[in-house]
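Let's start with one chain on its own, the form predicted alone, as structure tokens.
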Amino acid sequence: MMNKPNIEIVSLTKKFGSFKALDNLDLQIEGTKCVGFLGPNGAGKTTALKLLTDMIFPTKGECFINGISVQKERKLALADAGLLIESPEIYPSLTPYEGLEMVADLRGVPPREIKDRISEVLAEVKMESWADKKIGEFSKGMKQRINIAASLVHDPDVVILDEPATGLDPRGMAEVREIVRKLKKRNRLIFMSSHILQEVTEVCDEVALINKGKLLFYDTLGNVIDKFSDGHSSVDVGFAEPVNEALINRGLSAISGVTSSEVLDPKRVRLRFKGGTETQKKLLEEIVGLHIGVVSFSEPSSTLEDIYMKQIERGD
């Protein structure tokens, strides 16, 4: 068995009658990071996660968590996995503490550790002050945070999330993204399905794209953008103060490699440049060296969106 947390999907196929939801899917993920599992609705994402967590049985193939077969040794394989598939809800008549106590007991957390574990996971999802309120009174975003807490209560090193922000309002989506960012700091492997490209761009280190049950690619976000962006890339640069046209023309547009600039709003400019990750690194160094109040530097979600749409269309 590997020492690092890992997920392996081998020749995974699932048929529902004559419909093939997954078609010989192979995917191997290792290490503490967040991997976005992307694809349009109906691509097979949830089917793959249900097979990975033994909620349904494969037509062919096998899944492994930390080197243990989910299909052959379900209990052992899932012991170190936190699962949130299709957003189940804890009984609304319970408080978060009562619900998490029940989940902790089912997950085999030693009784002497349950209280501390509940306190820790409620803190992770920022719900400590709601521990003794009825869950039925919560908003959808608050309930989702409790669902995430339930997946963490036994301190797993692999966390599998099925579109955790779907159906939430903008505030709820932002809260879930922030929680996932913090989960990455706890030495966990997070495998998260999503069709929200901004979510993947903001929180994921790597991305796997599937369509019609087949894997189209799996790589780091940076490598995907380098490979599929036809030699050009974009970055959004944020400033502490509004920037004027003269500064853009004199400073930013004159930097070596920059091919165009676009003002997105008074404090944000999108730069298009030729090259990949190394060029982007040098570009950031030069912009910071201009001492013009840079406060953010990020790849726009539209870059991944363009790649996503092109690859899906090509797959059709």
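Positions refer to the first chain, counted from 1. Nothing here was measured: the structure is a model prediction, and the numbers come from that model. Only the largest set of C-alpha atoms that superpose within 1.5 Å between the two forms is called the rigid core. What changes on going to the form predicted together with the partner chain:
- After superposition on the rigid core, displacement of the C-alpha of Ser193 between these two forms stays below 2 Å.
- In the core-superposed comparison between these two forms, Ser261 has its Cα shifted by at least 2 Å.
- The two forms, fitted on the rigid core, differ between these two forms by 2 Å or more at the CA of Ile146.
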The other form holds:
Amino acid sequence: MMNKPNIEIVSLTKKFGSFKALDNLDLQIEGTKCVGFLGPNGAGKTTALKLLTDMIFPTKGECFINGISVQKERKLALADAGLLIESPEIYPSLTPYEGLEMVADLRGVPPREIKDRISEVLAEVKMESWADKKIGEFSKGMKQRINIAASLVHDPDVVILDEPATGLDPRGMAEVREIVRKLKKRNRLIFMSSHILQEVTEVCDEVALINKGKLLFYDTLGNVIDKFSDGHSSVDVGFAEPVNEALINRGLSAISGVTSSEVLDPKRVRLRFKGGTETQKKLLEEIVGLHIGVVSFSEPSSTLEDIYMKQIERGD
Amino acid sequence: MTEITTGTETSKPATRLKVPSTAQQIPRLAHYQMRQYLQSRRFLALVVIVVAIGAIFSAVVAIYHSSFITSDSVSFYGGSWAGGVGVVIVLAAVFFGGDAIAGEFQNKTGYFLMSVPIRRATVYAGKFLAAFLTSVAIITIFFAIVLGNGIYYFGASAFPWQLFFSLPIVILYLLAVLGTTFLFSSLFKTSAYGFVLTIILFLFGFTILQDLVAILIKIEPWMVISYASGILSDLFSSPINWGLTATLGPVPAYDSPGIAEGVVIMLGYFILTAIAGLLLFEREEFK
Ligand SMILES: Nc1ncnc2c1ncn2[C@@H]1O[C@H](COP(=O)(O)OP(=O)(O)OP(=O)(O)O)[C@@H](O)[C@H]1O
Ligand SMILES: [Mg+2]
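Please give the other form, namely the form predicted together with the partner chain, since only the form predicted alone has been shown so far.
Up next: the whole complex, starting with the chain shown before.
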């Protein structure tokens, strides 16, 4: 019996006219964790999430939340899910409190608990002091915060978020990560589309990457990195003066461990190397030893980003 | 903060939330939709319009002592209440129903509402109920103004029975007009289309259609809703045709429907447009 929260997407296909936005997507997610849903603009993420929440209807296939068919029993299937799809608007003449009260009441939160629940989620998105102002006058990011609160007001088991950090300021983005971490601690399943790979790396346990409506891979973050990076890391080296080809070939690429180099701009070179922290330490010492005007080293750029770029390119 | 620090905390409390039944969700949704209506500028604007109409009416009656108040209370209420409420109904239906469904798509509020475990039919019904009750509030304001004048000129005991009898017909006509408005509203995903179409149709489109049918095709225009609305005024004139068939007027086969016939037409409009609108909305995608 499946009593862990779960999401199941079966042969999901969606055509808009003759255009296939989603092509036979299969995805089974089970357990209490955060799954990042990645893919370039137009990949079909929102389309998949809208199908998963019965906003639109599949051309083929079916989705299940906690084993209940979304297409056949929308009401039952969504009962234990918190949704944030496509940055909704809330009736402008309502206040956040009133908007959340509507959601909580329709979802069956007992009347005596509604007030506390609303205060709790508004505090979580740092909007307590705006509870009684009209939403019509809110900024985009403020509205998004209320939307996040609305998806959590009934304390759901499964949380489905479509780019929750859209429109949020840096602190807001950090708060989203914090919210996700808290949800994980409380044994929820979070399925979240995002373009912020740093966010995904930080809070997601697993990632699913889609492109052009097709699933490229779905695995744990660790497996994905092992499988696709072949143990490679990279580091960006900054120079005081523009560097020339000769220097790169003669000096940098010759350093042991370096497998390739790429000129990002005249004063910045990205080096790829095999190995971990130890190799990186030696590498940097050697580069400094070359006395070639190095002024900065930056952290290896997100490994996930490299994998993402490569996988997307392959499909194009 | 109620942060739970143990990583192995079991998930939810044993008692899971039970989503209210559809029968419970409809009035609850209507309640919140009404709140949203009552707090909107649109509601305020309509109150101002209706009060202004009422004030102008009262002033004209007072200053010019029109034939309204020199005759009996039946023709007073017939001319003011029965003659004016139709326009108020159409205004209310357009204001609260014209974009009730289309607005959910255009303004993206639909994504908020549909994120709740709720059937599409419940959303349609709840919004309909809210628009209906809000319209009733507007009509009540108009009714109060007419009644105020009536009591002033004819006293608090001169209420003709037609006045009471007209109330359920007013409600029925409101249902028919709202049903039609909601249907148009769910035909489009752009609010303006629904608004424009309902305004054009109800303010003169249907009347023109009615005349065209009667004069050109030479049949009774029973299929046009504005034709049925004539029974509101007919109720206050005599003799009253209670029947299911029309009184034949100067134009061949057409003057106005019998009261029962008008009621049937209104009921038909309400039921058919409600079914059609519901079916349409069930298939609508929030793309
Ligand atoms: N209503 C629609 N009608 C026609 N095509 C659509 C519609 N909605 C989406 N599409 C197409 O489907 C594809 C997938 O869109 P979708 O919104 O799912 O992408 P996404 O992965 O969410 O992208 P983004 O990262 O930009 O949000 C796109 O090519 C888009 O043009
Ligand atoms: Mg999207």
